[in-house]
Each structure stands twice: as structure tokens, then as C-alpha cells.
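First, one chain by itself: the form predicted on its own, in C-alpha cells.
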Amino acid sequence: MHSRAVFSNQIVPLLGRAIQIANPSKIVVVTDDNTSKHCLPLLKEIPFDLHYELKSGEANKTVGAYLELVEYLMQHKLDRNTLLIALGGGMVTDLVGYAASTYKRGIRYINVPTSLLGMVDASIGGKTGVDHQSIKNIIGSIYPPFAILSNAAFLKTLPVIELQSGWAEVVKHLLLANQTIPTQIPDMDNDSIAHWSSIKHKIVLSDPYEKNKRLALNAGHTVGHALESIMIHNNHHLPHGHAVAAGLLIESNITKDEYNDAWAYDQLVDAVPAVFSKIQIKAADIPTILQFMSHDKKNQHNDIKCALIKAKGEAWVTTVNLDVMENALLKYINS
């Protein structure tokens, strides 16, 4: 069952209640080096038994980091009634969720997202995974958390670049819900974040294992993941949301040019550049970017597929010709 995210200023008693219901044998809080410092002190009243710290950043969401966490659980002889608490952004919830889904064939975990990206997207829907050979989430599972609990107050610890990263997913959700996209990031509170996250939750409930309707949530991600991968390949860091924002704009250009539907493009052409800097890629990068797209999980029979958004938030997954994709990337580079 996919949990609805709960946002509250009273996160500690809510988390305590969730732990009471779970009645675990042991509780392991998993953080990264940032959330250890800024967020873990806010949960000091939670009676966890162990604390495990990951290195922060997408570059550390690896098979090796996953195996190190599993080995830690093994070293402490933790049983199947163990509860993991993932306290962090999407990198933490992705990796911890994958470890939970595989350790002893599945143990429970609670997501406590601390980034906007984690709150509105990564922690919701049960997608877990790690990156491998510069390819985003190539190894993973769909394994829903026991609960999702957070507080907008966590966002006060974030740099602007991380708020921007989460905002890209909000933009995608607003497109799919046919709602107005602001040209600047508004003030955040628990109510607004709960509304944005509920858009994804509703879609996930209609298609938990991504067979049809849930594929719409991949809008911007075929291009976005490839942009992330090329930057990792070139030893540069590109936040996920920045890549998705560019991906949404590039894919909307395909919808405009190939399907004569400019609705999404018209929503994004001002909203994306107003918040996000242009990603510095070159025409010479395009063959490698296309190669990374060939690994996208939506693909079938070696065709590149995109979740394109047409008028009023309707979306469909379709094959995109390589020449069409190359042209869309060139338009972005030259814009």
C-alpha cells in the first residue's frame, strides 16, 4: 500500500506513533553527513538504537554504498522486524528504500524527507534504487515505505540550489494537474507542500507499478536523466531537479514541433529560465547523451520513449526518433 505523505510541525509525536504501531525490534536512523548535522538533532526524542551515516550527494548513491549499508545491518545481526528511518533527501530515501526492499527479502522503513525534492517526489510512490556506471536508478525496486512524515521546517536548512531542484518536480506536478506555474519559487509551508505531493500520490494510487498512468510522472526524465548522466560522466554535479527542468522544456519542444501542441511549451518557456540556469552542454555531447537515453527504463525494442505532456496536462508515452531528439537538444543548446 502506498502511504500518503503527512506534513506537520508535530513530526516527532507522529513519528513516535508510527514507531509504536510498527513495534520494531530495532530502529536504525540513516542520514547523510548533512542531515546528521542539521536534521537529526530535531529527532532527539526518537528512541533509535543505531545511527548510520551515508556520504551526501548523488555521486554516492552507488551499489557500493548500498552494500556497505547492508553489511552494517548484517554486522549488527538485525532481524526482519528491524525498522529503518531514512532521514534525508531523495538520495537517502532512494538508497535506504532499496536496502530495505532487499535485506532479508524486505524490512520496513519510514521516509522522513528533508529536501523539497524528497518531500514532493522521491519519498512518494515506493521507487527505490541506486545508480551504476553513471546511469540513474538503473538498479532498484518498487517498495512502498511504512510511512512518510516530514515538516517544511527542514527546508530552512537547504541552500537555494536544492530548493530549485525540488521546484522542478513541483512544476511537473502542476503541469500534470493543469495548474498555473509561478515564475518564481513561492514561500513554502506544510499545506502547500502537502498539496503538491498529493498530485503524485493520486497518480501513484491509480497505477502503483507504473504500467500506464504513472508513466506520466516520467515527464522530463528521459532527457533529464541523460543530462544528469552526461554530467556525472564528465565529473560535474548537476542536481536532479535542474536536469528535469531542462528535460521538461526540451521534451515540450518536441511536443510543439512534432505534434503541433505548444501548451506545455508555453507554460515552461518563461517559467523554467526564470528559476533555472541553462545547463552547459555542447553539440559534441549529444551522441553520448543519446547513448545514455538508450538505457531509460521506459524503452522497449531499443526505441527511445518519452512521457510527453500535451494540452491541459494530458500525457502519453511515445517513441521519439533519434533525429527529432537530437534537433530538440540542439535547439536547447543554441537558445
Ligand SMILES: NC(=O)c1ccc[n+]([C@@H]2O[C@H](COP(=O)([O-])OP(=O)(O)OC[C@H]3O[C@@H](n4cnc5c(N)ncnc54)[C@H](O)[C@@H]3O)[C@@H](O)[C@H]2O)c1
The other form holds:
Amino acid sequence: MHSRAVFSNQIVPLLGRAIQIANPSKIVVVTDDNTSKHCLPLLKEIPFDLHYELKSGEANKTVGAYLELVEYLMQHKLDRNTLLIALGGGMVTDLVGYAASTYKRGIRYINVPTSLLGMVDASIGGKTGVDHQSIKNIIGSIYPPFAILSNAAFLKTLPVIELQSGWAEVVKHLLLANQTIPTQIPDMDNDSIAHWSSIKHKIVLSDPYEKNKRLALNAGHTVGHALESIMIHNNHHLPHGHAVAAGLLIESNITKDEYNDAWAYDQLVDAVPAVFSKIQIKAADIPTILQFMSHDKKNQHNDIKCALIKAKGEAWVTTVNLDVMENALLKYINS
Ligand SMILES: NC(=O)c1ccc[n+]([C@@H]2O[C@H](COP(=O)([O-])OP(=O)(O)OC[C@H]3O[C@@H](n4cnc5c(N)ncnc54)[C@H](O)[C@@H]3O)[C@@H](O)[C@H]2O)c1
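Alongside the form predicted on its own that was just displayed, please also present the structure of the form predicted together with the named molecule.
Now the complete complex, all chains and molecules, led by this one.
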């Protein structure tokens, strides 16, 4: 049920073939304002029936935007055999996937990720969703796409800050696969991206409903999501991966100090600052950051649950004490 992502410079015939197999009544391509301009022209030979454009950016991954898309599908009287094609980064694939999972109790969708983060992470594994009241992905579902197809050529127009954002998820995957982390973002092609995405795909296949092994993919995300949430709350744009990179570093410091295992920290201490600027948070932000963490979906009761990474990329989920978390955030702020 969880298909592998295919990366190829022959994306048009591959997408054409997937559409032929799906045999839909109508095809709706959904983009955001950037991917309409930069990515849709690369698919001009695909016979879409309708094109719907979302406003770009995480601030638009909302219940309102989701409802507007559903209302558009209703207005066009689209039936259960409609195929949605999500052409964009993780914001587009998450929102379109959620609309597909709920419209008429579920229609098919194909992910065509166009950002590095979308290619190696967001488009894979079937997690869909929207944010609400500054809480990331609080409304969502697990609903795998019919296919995932992409081409490294889309990345030519991706802003550097967004390429860096995707790199954070590559770093996480390399850690979990016990592979070396380059200190600079390397040149990338379809083969390297396919390799990074396959690390996530294998983990998802081993645990599709996130009961155990898949929880490892949340490494860096307890802290990362809370940092992202505080930035949304303070009206600052912080690409997801930049928050995750800081989250990986802060969480690895906890593994080092509390569990006497510096393996992940040693790998990240130079590799993260080499690519990512420090996130501008202040000690006064910590109570709000901790409050955001208490909303994390991994938590039960009021504990803060983190997926920490120990030697050789082995991960485990543990409860982190509030004081320990506060201390780790302070260390990052003062570093
Ligand atoms: N479902 C999952 O498993 C999962 C995993 C990780 C992240 N996510 C979600 O993914 C989102 C982040 O994804 P993202 O970083 O791709 O964000 P995004 O979709 O907002 O894309 C980032 C920016 O890049 C632009 N863009 C995308 N492709 C482009 C291209 N080829 N050329 C020019 N501009 C382009 C977008 O318009 C946007 O402005 C978050 O909402 C996060 O929660 C989901």
C-alpha cells in the first residue's frame, strides 16, 4: 500500500502511465502559486481536466484552505473516481492528501513532490494533514497516495533556503541509516534523491501505522515542531527543515547529557551549523515552546515524548523531563 517514490527525467510518460492505470473520471492538478509557475510547465503534455491553485506557504496549510479545495471539488461535481495530482512541496502534498482522504470518504491522489523535503520525506508514507491554531498537522490522516513520481529537475527553481530545509530531513535519514553526513549540501540527482527517500520508505514499510519503528522518523521533530509553531505564532517564516535541524541538534544534546551517548551529537555539532543559521529564539520564549511541545501528537498525558537517536542510528522514544528540555533549549540559545 505504501508505494516507493520513483525519480526519473522521464516523468511525463511515467505519470501518463500511472494515470492510464488509475483510469480516472477526471484529473485535477493542484499546485501552489510557485509550482504553477515553475513546475506545471514541465507537465504540459499531461491532459489535466482542471487546475486548482493554493496560496503557497505553511501559513496556508489550514482548515480553511482545505475546505475551499473540497468546495471546489463539490462545485465541479467530481465523483469518487476523480484523481488529484499534488504538484508541490510538503504543504501541497499534505493538504491535497488530506482532501483526497476525506472527499467522498476517499479518492485517489498522486504526489509529484517538487521540493527536496517533499521528495525525501513529505510525499512518502501517507501522512496527510493541515495545521490549526498554530499546531502543526493537528488534523490529518494516514492515507497513502496512488503513486509518487518526481524529477530532480524540479529543484532547479527551488530557493536555496528551501533546499536547505529538505537537507535537514536527509541528515535525519542518514543518521537513522548509520551513514556519514556530509558537512555541505552535495550536488544531487535522481539517484541520490531516490536513495535518501528509500531510507524513509523502508522504515514506513516496516511499520505503516507508526506503532514502533516509524516513530524513529520523529527524531528532531518534538523540538522542531515546537520551534516551527512558535515562529508561526510570532509571524516569522521558518521553513520546516530549519526547525528540524535545530531540533536534531538540541535533542542529540539531551542524548549526550542524559544517556551518555554522544554519537548523534558528534555527527551534528559541525554538520548543522555548517548549513543552517541559528534560530533566533530567546530564553523568554521557552515557556511557550514547552507549551507547544505538550501538544505534540506523540505525547500521552503531559509528558514530552522524544524520539532520540543513539549510537549507529538506533532510535528510541522516551519521556523527557521539562527541566532537561528547558536546559537543552537554553544551551542552544547560549551556544
Ligand atoms: N506528510 C509527511 O510525512 C511530512 C513529512 C515532513 C514534512 N511534512 C510537511 O511538509 C511541509 C514542508 O514541506 P516543504 O518544505 O516542501 O514546504 P512547501 O510546500 O511550503 O514548499 C516550500 C516553498 O518552496 C516552494 N516550492 C516548492 N517546489 C518548488 C520548486 N520546484 N520551485 C520553486 N519553488 C518551489 C513552495 O511554493 C514554497 O514556497 C510542512 O507542512 C511539513 O509539516 C510532511
